[in-house]
Amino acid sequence: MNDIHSSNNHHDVIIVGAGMVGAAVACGLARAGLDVGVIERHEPQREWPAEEIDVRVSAINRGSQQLLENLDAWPGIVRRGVQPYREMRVWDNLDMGDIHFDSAAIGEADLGHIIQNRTIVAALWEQMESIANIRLYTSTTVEKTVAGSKDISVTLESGEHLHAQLLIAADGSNSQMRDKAGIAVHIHDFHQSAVVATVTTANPHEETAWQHFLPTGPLAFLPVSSTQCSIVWSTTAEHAVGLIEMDDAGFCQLLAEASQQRLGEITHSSARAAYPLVSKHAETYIGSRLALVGDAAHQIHPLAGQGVNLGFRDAALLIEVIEDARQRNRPIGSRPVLRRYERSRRGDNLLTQKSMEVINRLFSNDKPGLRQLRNLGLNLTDRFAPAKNFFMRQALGMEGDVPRLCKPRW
């Protein structure tokens, strides 16, 4: 446990889980003047060899970048390494449908950055540990919670008793806090697995994200360094097992063929990992003195790389709602206050989730009628600049009702 901060076990807010989204919420609330307790069993990795790239990466859009800049975490992220991507190319299996997105068309320097998850976490923890009104409880977990009329009490596995006006669950897609609160989850099984690895290609990636829709699921190449790409290959569970078990040479050859050699031969692959693909959505984002954020509230298909961006938008909006409630002298853990957060975020997240399910279903098959329809759609969209520009601005996370922390400071 980190004892450098106050020994008082009464906090304004307690956050369970200090991954990317939980740590962002902690930094934002503490900077707004709240006393924050953060519970996280595992301290993050702080250092690793400069040339080593982890297979867990995220595509961070402009809105999320602004949030991280406003939390003063962005310089620490850049220092550890980021890779911008300026273009995106998407094409269908038969090479008949093709769409090209270019950030220059909307006057932007890039469409986002591909960043290792551990880089983001390390930079946010660096900020958390520098803020006096954040207390970290590590190497422990929550054993029990009891919500009362004025506060919520939390008993830790270590035996400590904490109190706060509000508990925020940022403990991932298998959230124990969500389960303890009895909040149901709707699950959609894609009957796919995602195979992830870091690969080196013969041809340069040209600061471009490449996505090929195959009958079994999408294959994405995301640039993570000047010479390497992170791949996310969504496919059947059986095929995924085969891809994990085959030797490196066989995997590299199959990967090059699956990408139609758009980046040439695959000259090297890291160790591979696979995980099953499901989407989840909590029936409600709020409970008695409880709010869910990030994967604890929703999990989507990775084909558009929007998962963590939705989580960061949750974080920014929840911080805004709590800050506004404090300024109006309203209880931050009350249901009316938390309902504003849920109303704003649940619809947006659900729409994105369902859209990913439809796109995956539309492209992950080889039915002739659908194949012609989607190829026509890709080609028409590619030729219609206003539509392409709209999609790019949406993906940047700067359209619609953008939370204050996802906007530039000026």
Ligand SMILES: Cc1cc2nc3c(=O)[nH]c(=O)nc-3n(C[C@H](O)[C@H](O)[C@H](O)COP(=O)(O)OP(=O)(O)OC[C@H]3O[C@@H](n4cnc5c(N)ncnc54)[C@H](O)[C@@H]3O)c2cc1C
Second form
Amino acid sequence: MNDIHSSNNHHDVIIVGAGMVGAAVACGLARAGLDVGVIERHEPQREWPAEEIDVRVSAINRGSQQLLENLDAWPGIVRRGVQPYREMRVWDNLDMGDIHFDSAAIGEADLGHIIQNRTIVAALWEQMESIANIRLYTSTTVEKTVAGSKDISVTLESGEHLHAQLLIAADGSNSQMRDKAGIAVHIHDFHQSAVVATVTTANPHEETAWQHFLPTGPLAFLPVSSTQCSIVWSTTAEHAVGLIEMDDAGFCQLLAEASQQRLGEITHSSARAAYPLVSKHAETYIGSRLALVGDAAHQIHPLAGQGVNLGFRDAALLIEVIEDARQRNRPIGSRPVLRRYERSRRGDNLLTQKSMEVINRLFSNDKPGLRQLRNLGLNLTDRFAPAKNFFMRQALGMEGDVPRLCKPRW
Ligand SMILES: Cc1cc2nc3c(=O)[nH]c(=O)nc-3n(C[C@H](O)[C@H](O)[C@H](O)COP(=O)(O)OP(=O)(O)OC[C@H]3O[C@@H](n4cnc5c(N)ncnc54)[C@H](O)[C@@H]3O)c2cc1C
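For comparison with the form predicted alone, kindly provide the form predicted in complex with the ligand.
Full assembly next; the chain just shown is listed first.
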């Protein structure tokens, strides 16, 4: 166990789970002057060979980038490696509907960056370890919590007792904290799995994210280095098993065919992994001295690369709400304070989740009527610049009620 900083077991806030979202919340709250305890089951990976690219990557939008900049984690991320993408091409199976997004059309340098998840975690941990008012409890987890009128007490596996005014659950989509609090989860099974790999293509990716909608699900090529793409191939569970088990040559050939060779032959593939696809939404984001953030609150289909971007918005808003409450001398674990967080985030997350379900249903099939409708939709959108620009700004995460920490520092 690592207890490098504070020596007492009383914190303002305890965060369970220090993946991308939990670590961001910890950095933001500590910078706002709170004493933060962080409980994480696993030590993160801190170093790896520069040329080795992990299959778990995320498309990070401008709002999330801004948050990471404001938390001083962005330089550490850039140092470890990021790949901007400036354009996006989306097309349908029969090559009849096509849409092209270009960041230049809205005066932006790029539409976002593709970054390995472990890069973001490592840079945020570097920050956490440099901030005096964060105490890390690693390689352990929570045995028991008891919420009282003044605080919440947490017993660790080791038997150690901690106390805080508020517990934040950032422990991912199978959140134990959410389950322990008895919060129900609505689950939608896509009956799909996402096969992920890092591949090298014969043609350059042109700093473009490519997405092909196949009847079995979307296939994305995300540029992840100057010569490689990370692929996310959402398909039926049975097909995914076949794609994982086949040899590399067979997989590369199938992948080239499935992408209609838009990037030419696939010359190399890394080992592959598959994730079953479900979306989940917690019935409530708050409980007694408890708030859920990130995948602990909501998990969505990866087709638009928005999952952790929503989680980072949760993080930024929760930090803002807690900071404001402290300035007004309001108890940070109280229901009215936590309700402000839930009210601001639940609608946005639910809308995105439902949109992903509808898009997936609309595109992942071969029904002739729907095929014509979606091709018409893609073509019309492509020709109507204001609609395209609106979608790009939405995807950048700079529209709507943007939390302070997701905006440029003044
Ligand atoms: C194939 C695929 C592609 C994706 N692509 C994108 C993309 O392009 N863009 C995007 O925005 N999102 C994407 N996502 C979604 C994104 O990966 C998730 O939204 C994100 O990882 C959630 O982060 P989190 O910190 O909330 O949870 P997690 O990453 O799950 O982190 C949870 C942390 O809590 C710890 N933990 C868990 N339980 C306990 C416990 N009991 N005690 C202590 N610690 C615990 C874990 O060790 C972990 O460190 C994708 C997802 C998939 C499956």
